[in-house]
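Presented as C-alpha cells, the chain that follows is alone, the form predicted in complex with ligand HEC.
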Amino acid sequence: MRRAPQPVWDAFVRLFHWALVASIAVAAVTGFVLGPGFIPVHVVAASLAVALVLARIVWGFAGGGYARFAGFVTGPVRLMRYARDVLGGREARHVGHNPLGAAMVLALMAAVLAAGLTGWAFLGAGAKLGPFAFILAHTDSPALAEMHEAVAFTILALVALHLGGVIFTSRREGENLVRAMVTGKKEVGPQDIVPPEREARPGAALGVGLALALVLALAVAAPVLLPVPGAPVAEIDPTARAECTDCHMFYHPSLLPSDNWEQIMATLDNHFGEDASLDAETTAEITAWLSAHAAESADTRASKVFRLDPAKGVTRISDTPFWKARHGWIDPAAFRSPRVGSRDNCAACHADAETGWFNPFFAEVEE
C-alpha cells in the first residue's frame, strides 16, 4: 500500500547526482581510452568531480532529512543486518538510501576524493605540475601512477554495483530509482522507513561551501607558487642560443648527460656531418654551461630518458630506445613533413622543448 510520490531527493542532490555521472564518465573516457593529448580535460572533468564530491559532503551536514549523513550512514553492524535481510528477501524499504546504497555513497564519494589526490600527485611527479609538485619526484611517479590507475578501476567496479544495485532494488521495490532521481519524487507508503525531519540550511552551506572553496584554492595556490626542485634551467645562456641554433632548434641541456655533452662539444668539427666548428673560448664557455644543467640537475621525464652511446650506434636523441618506443607509432610521413621536417626537430611538435620539459600535454603531431 503506497501513498501519492513525495519530494524525497531535492534539487541539490539531483544536480549533483548527474554532474557527477557526466564528469566521471568524461573523465573515464579521456583517461582510459583518449591519449595524452585529452590529458587536460581528464583533469578538468575529474578536479569537478572532486568539487562536486566535497559539495556534497558540506549539504550531507546542512542538507534536509534525506540528504544528511545523519539521515542514512549506518555503522557495520545494522549494515550487516540489513544486507542478511536482503539475502532473505525480508528487508524494509527505506526510503531515502538504504544501508548498502548508504555504503555505496561513502565508498564512492571516498574513492572520487581518492583519484582526485592520487591523479595530483601524480601529476606533481610525473609532469612537475600542480600543487604536489614542489614535493614529489619524478622517480616517484610510477608508483603514483599505479595507484591511481588502481583507484580509477575501484571507481569502474563500484559504478558497476552501484548499477546492479539499483537495478535489483527498481526491480525488487516496483519503482523506477533511476526516475526518481530525475524528478526527486518516490513513493512513500506507511510501513517505509524515513529518516528524522530535518530543516536544510541553504544558506549555511552556502557560506562553508564558500569557505571550504577559499581554503582549498590558497591551499592549491601556496605550494604551485613554490620553487619546483629538479626543474631544467629557465634561464638560457646567450651565447649557448646564438651559437646552437644557427642551424637548428635549441636542444636544452637537460636532454643529455653531461659527458655526451662534452663529447659533442669536443667534436664539433665533425658535427653529425657538418662543421660546427666554434673558436677554443666560445667553445669552453658553452661546454661549461650545458655540463652545469645537463640532464643530472633535472628531475624530469625528459632528463631521465636519454643517453647518447655513439660506441652502440646511438648518436641521436632519436636513436634511443625511449625515443624509438614513444614515436613508433607515428607515421613516419608527418617527420618529413614540411613544419617538421627530421626526427631531430623536436620543437616542431613538443611546444615547450626549448624549456627542457617535454611535458606530453604539449605533445601533438598534425595530420
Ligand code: HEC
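Now the other one: the form predicted alone, given that the block above is the form predicted in complex with ligand HEC.
Shown next is a single chain and nothing more.
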C-alpha cells in the first residue's frame, strides 16, 4: 500500500523534543562529569528541561491531534496488548506515538519533573534557594542528594530505552523517525492508525504557560523576597569586621562552630604565625559576637561543613575535607594568581562569601 508524506509533528513538538535532548545532555554532563564549578550550568539546564516538560504538558491538552495526549495515551490493557502484538510481529502502525512510545513519553516527562523537584529540594535544603528553602533543613540534604542522583540515573536508563525503541521502530517500519522529528513529516498509509483531528489552541496554551511561568518565577525568587529561616546573621559587628579585615577577608561567623571561634580568639598571640593580640575588652566583645552567630545559629550548607581540628592538622577552612573536595578540580595556580593570592581568600571567587551564603550562582573561578 502506498504511503504519502504528511505533516505530523508540529513546530512546537519538534522544538520541545530537541531542546529537551540538549538540556538533558548538558545537565548530565555537568552533573556527572564536570566539577562543582559547573553547578550553575547544571541547575539552569535542568530547570530548562523542567520548563520544557511543563510546556509540553500544556500543549498536550491544547495542541493539535498528534500533539494531544488524548490522541496517543492509552490505558494499561491496550498497552499490554500492543506489546504482545509487537512480540508477535503483528502490531498495527501508529503514525503518531504508538502505545509503547506514549508510555515512554510519559515516563520521561515524569522522571524529568522528579529530577527537577528533588534537585530544587536539595538546593532549598542546602543553599536556601527556591521555595523549598522555607520548609527543608540542611539535615535533609543527604537524602535529597541520593534521591536526585537515583532519578538522574533513571532518566539515563529511559533515554537508552527510548533510543533503542526509536532504532527498532525505524527498522521495523522502514522510516527514519529521527528525520521525521526534524522535518515534522511522516509517511501515512490508509491502514495506519491516526489520532482524531483536533484544532490547536495556541492562545489558550500561551496564556496558561505565562501564568505558570509567573508562578514558578515567584517561587524561585521567594527567598530573595522573604526572610528565610536559618539565614546567616546579616548585620555584621563593626568591631569584628574592622579588626579581622586589617589582615585578611572577613570570615562570616556561621562558617565555624562556636568552640572553633573561641579557640581562635583565645590564641590571637599566635594567629597563623603572627601576633594579632587585642585588648581584653575587644577580645571578649568579638568572641561573644562570633559565638552568638556561629554555625549553630544558621542552617545553610556552609554552616554545616566546616570544622577545625588542630590535633589533626586542620587549622584553616581550606584544610577541611569538604573544602578540598569542592575545590580539588581547580588548578592550584589559580589560588596563586594576583587576584586571588591564596586558598584562604574565599571572597576572590565567591562574591557573597562575607555574607555566609556562598550561593553557587555567585561563584567564579580564576582562569
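Numbering follows the first chain given and starts at 1. Here the structure is a predicted model, which means the values were calculated and not measured.
- Could you tell me if residue 239 and residue 68 fall into one and the same rigid part between the two forms? Two-body split between the two forms; residue 239 and residue 68 on opposite sides.
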